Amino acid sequence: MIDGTRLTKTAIRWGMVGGGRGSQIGYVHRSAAMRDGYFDLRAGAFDLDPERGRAFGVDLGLDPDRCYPDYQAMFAAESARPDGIRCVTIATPNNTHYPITRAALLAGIHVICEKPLTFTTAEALDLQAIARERGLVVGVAYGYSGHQMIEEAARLVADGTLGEIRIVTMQFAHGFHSAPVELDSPATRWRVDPAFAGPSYVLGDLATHPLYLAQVICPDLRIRRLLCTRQSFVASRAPLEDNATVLMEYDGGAVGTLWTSAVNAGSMHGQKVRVTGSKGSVEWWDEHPNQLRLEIQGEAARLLDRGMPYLHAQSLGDDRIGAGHPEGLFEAWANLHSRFAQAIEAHEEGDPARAAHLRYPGIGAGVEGVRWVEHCVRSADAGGVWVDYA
């Protein structure tokens, strides 16, 4: 159980690009990173408006001299300081992720980046090569994977409780954009603009979350081919989709489906992952993250609760309070930031193998998410055809 004891020697000196005043995701990152003392915010380039960004940084308690007008100035100045930042979080629109991440890595700074990591697989592989060459960590913000019951689902698959895995059913389908809300919401407007969002909307913004959860739960499944159809039910969003369905075939015969939507009217969040094997199934729903439904054929269905002693030991290590008390999004993100920090320290000390046991979305997860979206778009734009996954 987490009790506030830090598992790293020191807090990671840390900066942010983006995530300024009014940014929901910026606050989520800051809350998660600093919650357990693993990160110490020292610098930032928080806003396209330098004065507004500087004022926000000062309000956060930063030294005004370390509130920079842009990321280039921050990386140049911080990499020259003996007390410069060791890691940066990138919480900016999608089109900036690649150049900012690349600049950070070339400056010798570890990165935690919002998803998608890049627009193209080629760009993502370039970042992976730089990070590997320089011994740097790149974490990707698949925050839901920090929930303890995802770990329990993975353990139930690993220990054979479900039998041979046959079917993976994924969805992230909310209804909050069932009307053209982008007309009045700048935060939504860029997400439906290809110049900022890239080649997809809900496939990259929503679907990669349950896709990664399924990869955590079933790490041995490898996609062989997929078929995608996508629609723009709010016509002004074309060519970007606000609804999509993906069929997947895995090596070994298992199959998967993923439905993602921003126009599922009436749905609050609608993110679920269900894994079905030859003996039973598990299902996790992010609106009830402290519970995991376990169904064994021929037995009464069970609802497993976070924090209970019948869970696998590995599913209890990130608990912050006993069973029955709810934990949520901020705790899940904080769990991931603990792992990011431990991985960063291990890499800096020349012993990355020390962090090999930590389950966190690293550069490989970022590459895979971009590759998957690329294949989905290629299939959909060819008329919804099967494409080999290479």
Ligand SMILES: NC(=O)c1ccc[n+]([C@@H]2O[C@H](COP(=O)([O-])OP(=O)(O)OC[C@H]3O[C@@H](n4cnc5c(N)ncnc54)[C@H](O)[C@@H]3O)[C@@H](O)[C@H]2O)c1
The other form holds:
There are 4 protein chains.
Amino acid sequence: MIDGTRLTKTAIRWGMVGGGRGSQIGYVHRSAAMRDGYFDLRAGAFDLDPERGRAFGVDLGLDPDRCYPDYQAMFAAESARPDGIRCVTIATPNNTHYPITRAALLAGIHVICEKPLTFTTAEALDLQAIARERGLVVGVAYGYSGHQMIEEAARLVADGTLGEIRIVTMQFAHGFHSAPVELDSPATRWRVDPAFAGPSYVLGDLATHPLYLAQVICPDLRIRRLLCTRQSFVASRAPLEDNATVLMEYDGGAVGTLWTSAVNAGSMHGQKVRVTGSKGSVEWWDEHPNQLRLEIQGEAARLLDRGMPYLHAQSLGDDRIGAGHPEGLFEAWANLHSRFAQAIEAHEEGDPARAAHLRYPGIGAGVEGVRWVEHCVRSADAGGVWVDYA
Amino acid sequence: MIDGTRLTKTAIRWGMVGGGRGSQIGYVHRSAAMRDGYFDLRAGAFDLDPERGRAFGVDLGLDPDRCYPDYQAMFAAESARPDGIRCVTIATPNNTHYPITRAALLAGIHVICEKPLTFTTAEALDLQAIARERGLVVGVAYGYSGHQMIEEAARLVADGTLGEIRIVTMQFAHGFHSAPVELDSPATRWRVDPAFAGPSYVLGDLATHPLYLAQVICPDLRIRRLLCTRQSFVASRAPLEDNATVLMEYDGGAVGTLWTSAVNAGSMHGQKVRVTGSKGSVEWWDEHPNQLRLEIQGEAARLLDRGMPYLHAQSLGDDRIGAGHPEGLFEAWANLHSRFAQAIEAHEEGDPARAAHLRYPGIGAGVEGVRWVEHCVRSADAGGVWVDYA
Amino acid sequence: MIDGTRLTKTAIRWGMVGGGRGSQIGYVHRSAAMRDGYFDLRAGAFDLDPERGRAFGVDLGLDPDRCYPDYQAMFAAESARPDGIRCVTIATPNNTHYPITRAALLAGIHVICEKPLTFTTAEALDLQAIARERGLVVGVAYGYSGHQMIEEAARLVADGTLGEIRIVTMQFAHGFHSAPVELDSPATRWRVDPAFAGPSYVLGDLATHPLYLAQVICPDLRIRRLLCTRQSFVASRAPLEDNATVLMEYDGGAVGTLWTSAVNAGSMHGQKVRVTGSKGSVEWWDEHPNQLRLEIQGEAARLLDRGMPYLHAQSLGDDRIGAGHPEGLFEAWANLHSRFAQAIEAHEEGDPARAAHLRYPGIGAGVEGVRWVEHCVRSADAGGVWVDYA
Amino acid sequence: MIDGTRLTKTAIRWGMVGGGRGSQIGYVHRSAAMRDGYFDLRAGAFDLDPERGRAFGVDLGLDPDRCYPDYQAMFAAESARPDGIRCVTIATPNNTHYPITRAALLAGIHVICEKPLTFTTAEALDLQAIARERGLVVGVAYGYSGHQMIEEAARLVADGTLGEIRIVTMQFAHGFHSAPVELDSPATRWRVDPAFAGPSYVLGDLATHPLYLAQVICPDLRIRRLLCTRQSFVASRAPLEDNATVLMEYDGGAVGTLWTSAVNAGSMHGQKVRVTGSKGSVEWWDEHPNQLRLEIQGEAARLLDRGMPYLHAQSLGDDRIGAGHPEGLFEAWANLHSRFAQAIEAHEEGDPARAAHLRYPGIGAGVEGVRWVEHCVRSADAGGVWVDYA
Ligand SMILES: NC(=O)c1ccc[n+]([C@@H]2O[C@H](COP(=O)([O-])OP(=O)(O)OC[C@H]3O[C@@H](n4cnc5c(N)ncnc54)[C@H](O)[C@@H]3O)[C@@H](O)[C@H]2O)c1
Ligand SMILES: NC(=O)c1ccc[n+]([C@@H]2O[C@H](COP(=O)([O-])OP(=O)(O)OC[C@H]3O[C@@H](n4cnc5c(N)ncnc54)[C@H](O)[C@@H]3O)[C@@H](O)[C@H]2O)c1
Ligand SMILES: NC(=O)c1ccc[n+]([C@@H]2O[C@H](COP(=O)([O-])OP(=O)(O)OC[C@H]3O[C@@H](n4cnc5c(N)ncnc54)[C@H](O)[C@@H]3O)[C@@H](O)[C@H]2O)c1
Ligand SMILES: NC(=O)c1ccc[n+]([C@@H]2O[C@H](COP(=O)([O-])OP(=O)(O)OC[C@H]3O[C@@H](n4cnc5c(N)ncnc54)[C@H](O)[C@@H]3O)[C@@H](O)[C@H]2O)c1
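In place of the form predicted on its own, the structure of the form predicted together with this ligand is requested.
Everything in the complex follows now, all chains and molecules, and the chain you saw is the first one.
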């Protein structure tokens, strides 16, 4: 049960790149990081427009001197200060994740980065190598994975409740971009421009979320080969897709299907993960994250509720409020940020192994997401053919 | 509004092959056919075991003389009687559909046949040719298509409410055969034996249902190519699959996905169809068939209810009970049987065109289902490759 | 498992009063009674308008001579025929139930009557006395009680799964009469006219349904006192109510609440029953009748599905189609009609005890509904005070 | 859209009484108050046990000198400091709310108090008088009212979408105390002891929540008279009730029903509010707070989703994250705390009128809740009779 007492010795001095006024995800980062005092916002380069960025930082209560015009200036100045930031969150469009993360790591600063981590696997591996070498943490913002019921699903798989895993069904298919809304919305425009978004739109932007959830729930599954088809239903988005389907075959014979879309008209998120084993299935839907549906073949379907004593102890550990009360996305993100902070502390104290039991999306998850998108794009662009996964 | 008054002049003298005591689907056929007096059960060859079959027929109130040991005897005797059956329903394992339907047609008897109609497209086309030549009706038991809300979905597509159709998501994925239950259950055993089931298990047994629903809802979509992977999670079922996924590309750019399974552990039917257009989506779930979810992008999702005046007149026509009261599968099947009867009457009166407006699964739907399974199996057996649809 | 073989030796010759063309509930009666051949429609006085009634009977396939101008003529003629009807269903407005049922019983004909059985308890007891004396069956059309999941709920209570019963929450609250629709609809008009509807509208028309369901599920509960308030939100309906709430106290300390309404705007049926014991609760909703929600305190909520082997054998006995497939109201009514027929046969064979195990709404349920409405009206009209139940 | 920039000039120095380690609701208060920097925790008397309280405060990062052994000491010391707390939150058992709130107000400190505010209306009015006289804010922790969809429901009523309001159905009926769990749980024990809980258990503890929601949604309804029955199904709880039902009649003819329970076995929260007017209904369920069901009679039911542009501007104002993402109870509480802070600032600046448009539960709501419980208890203890509301 979380009661606001911090599990780390100190609050981590922390900065942000991006996430400025009007950005979509900036507030979620701040709210999650500062929850329970794990991170303490000291510096920022919040906006492409330095003036807007500075004004916003001041509104957030920052020292104006630590509202920087760009990330280069921030990393230089902060790494020189004795009280400089120890960690930075990067919440900017996709094309900048690689250079900014790289610069942060080279400045000795831990990173929490938005997904997709980079455009290419090579870049992602480069970051992984640097981080490893310098003993730095890179967390990746697969925020949904912080929900307690994802942990519970993982435990049900681990303890054999579902039997041998056979089928994984993943979906993140919303309808908000059914029309070419990017014509009027800058925050959508970059998402469909390869220069900013990278080699994919919905595959990288949406699909990597349920993919990672499935990896958390079924850590033993290894993709053997995959096949992807992608479409640009709003034609001007080509070559970037606004809809895609991916078939996966795992070592050992299990199979996976993933549907991702921004043109699933009328759907809200439509993010669901279902894992089916020889004995039963577990299904989670992010719009009602406090519930988990457990279906054992031959028994009545069960609706598990967050916070209930019948859950596994590990899922209950992150509870903040007791059963019945709805938690939401902010708590999921905050759970991850608590672990990011603990991991950072363990690394700084030279004992990274201490953080080994903490389940959070780190650089490995970041690399994996990029690699997966790369394979999907390769498959789709070859006409929807099977590609071996390596 | 249906009130029990028959729309045909006479009740059709009718017989059955299969559907004997303990069979799964026999009662549904009888109950649907005899509803409102459209069909009048006069003869039967209900069972592989002639004695059991005769006893069962007598229990159903039949003249013992018209309880036949096999279909050959029945068709011979009945076609010789002045009051012989005009129509026969075939509810036997799949391998027998072709020969029995053929024999019935050659005896001048209309047919209502279970799906899949045959094992091969060639066989199905053969039946189509015979039926056409002799002016006989062949109805196929795609019973779900008789639900009013399927009609409503079709009308919403037809009147443009959803915009241009982009994505069709189909599913029929239950969990009842997660374990090798066929070891103890004869009714399951034949389903996984190619000699009886044909070239597929779940593709033919389950997938053709939502496939046909999608065809009813979106009659303008033509498959251009498809790709299928299939698995036998219970290994002893190989070469027949207990799980399969099919990707489809339609002329004009729309795409479809279909998941079918008998090992979706814990799921009841899991039959759903979702059709997504440029403006909105419509979704139907057979376990709650009185509702239809209509989601127009940018508007609140709507739950349409059977029997409500806001529905299209065509969907309301088959109403039997008023809104709020739940109808079920029996009414859907009965709706189709009313149309089968009307079509038979129109054919017998030499005016088949009179039945042209009646939406029911006829021989064309039967052929199409077989052709589709054939393509799926071809694709799967070649390693999950794209095959052109012809 | 029901397969269409009748459990009685013969089909019961049967007639109808009311339920003519355009009536709301006539078709449901016919469809349920003739299902599986239990009842054989031979005669009718279907309509207030003799000509319409006769024409309708002929359309239903009746001998014109047995389409009578009124029930008096029918009972006289039929009781004189050797092949006269053995049972009659009465589906007319409420004010006629008493005289017509009485006349039928005096003519030696079994009755299936719509609810409410009469306007006063005295009348209902009079019918009960006549029926008892003559050894005749009176079934009452509490159709919902034929659903398998109601049987299952009763079994869960009986076997102690819920613990000691504490709270019963009943509701039948639709919105179809939120506006004064009776101005345009004859079928609604009589319902709000005391001359035809009796001393209440929604209490008698709707509330007696969930009341009876609760009695079936919790047969041991005896009402000790009750309190009712009723409102006429459409003022022209006064003194008849279109909304009412009833509080009940049972012997032993359990309590009940019932809400009934025709002005619950936007609701479909809104018929639900929830029974809560010291260990758990069971909840059923008539719009999704194939499911039952079982909630044991401290365990995950369970969704029980009709047709599944984990149900009690008694609930499975009436299954017609297997799990997953939706049954609806027609099956529930048909289940009752099978029992009505068995009870009639047992009575005719002089062995009524043979039918004792059959759970169906008989004259006792009819009396009880009338008595309950009478108490409710008395309480409401005294200003919403407690009245002892006797 | 909330992005973390504070709407008040300063963070309010703030303290807590109660809410110590292991308490149920303390963390929710801290998390909501500190969100976005509105309140700055500086002092506390967190626990009955001074040592535990001090240790906990230190763990929360407080200056040990400002971790007080009791509220008297805290108010004395803090009101003497130039940097003393300006506001205190009281999260202690019910019996202490009156004396602690009174002491705080007399010390010139704004208060956020848990419900029920006091045991008697006289006490509540006393606090109201003191607060008014000294220009202090008293917020009451009706946290659910901060949900955006409650605001939306209020707007739908205000703009006439539902027509004239007729029926309000309220419920907060969980099952967690179906067994006498208080024997093992101190946090439950005080709730069923009149010395700590006051004159009621579930009426004050649970029922006042949906009551207040209904008041927010339908501000024009005035209770004319009410009737309450209450039960102690776990007998040792008497005279305090663990289940109660309240009937209300409002001026103008509308009616209300409220069910509250701690023995609704198997239910999670079971908190729902449904408001029905002459045209339609709106329904909200706190376990899925991001949705609102809008049912207009004669139209398909609509599921409104938080964050969607079709909502009223006022409901969207508090959005933090965009549609699809689930918010939870913490955001609802944080929304209220933002308004508490704004109200405090307005009062401190001598311009309380500036806060008049802010919808939050203030002292008036606190008084009203106590008055309502008082009437309920009076009615119940007189045998469940109607009492005029004054
Ligand atoms: N994890 C999630 O659930 C989730 C959700 C939404 C967005 N995202 C990811 O977050 C990232 C940002 O997305 P968004 O929707 O908030 O975008 P946005 O366009 O709404 O905001 C981007 C912000 O970054 C600032 N910015 C851009 N370039 C910058 C630079 N070089 N230096 C400093 N600031 C810069 C912009 O001024 C703006 O404030 C993307 O990578 C996106 O994929 C993740
Ligand atoms: N449309 C649907 O929703 C649906 C549902 C279930 C089954 N089906 C189809 O219905 C058919 C029957 O399936 P089932 O589940 O009822 O099978 P089943 O094994 O339960 O019953 C088959 C019946 O046919 C009889 N039979 C077999 N061979 C016969 C023959 N040569 N002559 C006469 N009788 C014979 C058997 O004795 C038995 O009574 C299959 O083709 C199946 O695919 C369709
Ligand atoms: N059990 C249920 O779920 C349910 C549902 C609907 C109605 N009902 C009950 O069924 C009864 C009929 O209701 P309805 O909605 O079908 O009414 P309706 O007004 O739609 O139909 C009544 C029918 O009875 C005929 N009729 C009237 N008086 C007659 C008479 N003296 N002799 C012969 N025919 C006569 C009318 O011509 C008409 O055909 C009522 O008692 C009602 O409460 C029960
Ligand atoms: N608004 C809501 O949704 C909600 C939810 C739960 C509880 N509550 C209310 O919150 C209040 C506290 O409930 P809880 O469940 O957290 O109780 P709890 O018993 O779990 O915790 C009470 C805390 O107050 C401390 N305390 C008790 N007396 C004190 C005193 N005199 N001085 C300082 N500290 C003292 C205890 O040590 C403990 O830390 C109650 O009034 C309850 O009704 C409200």
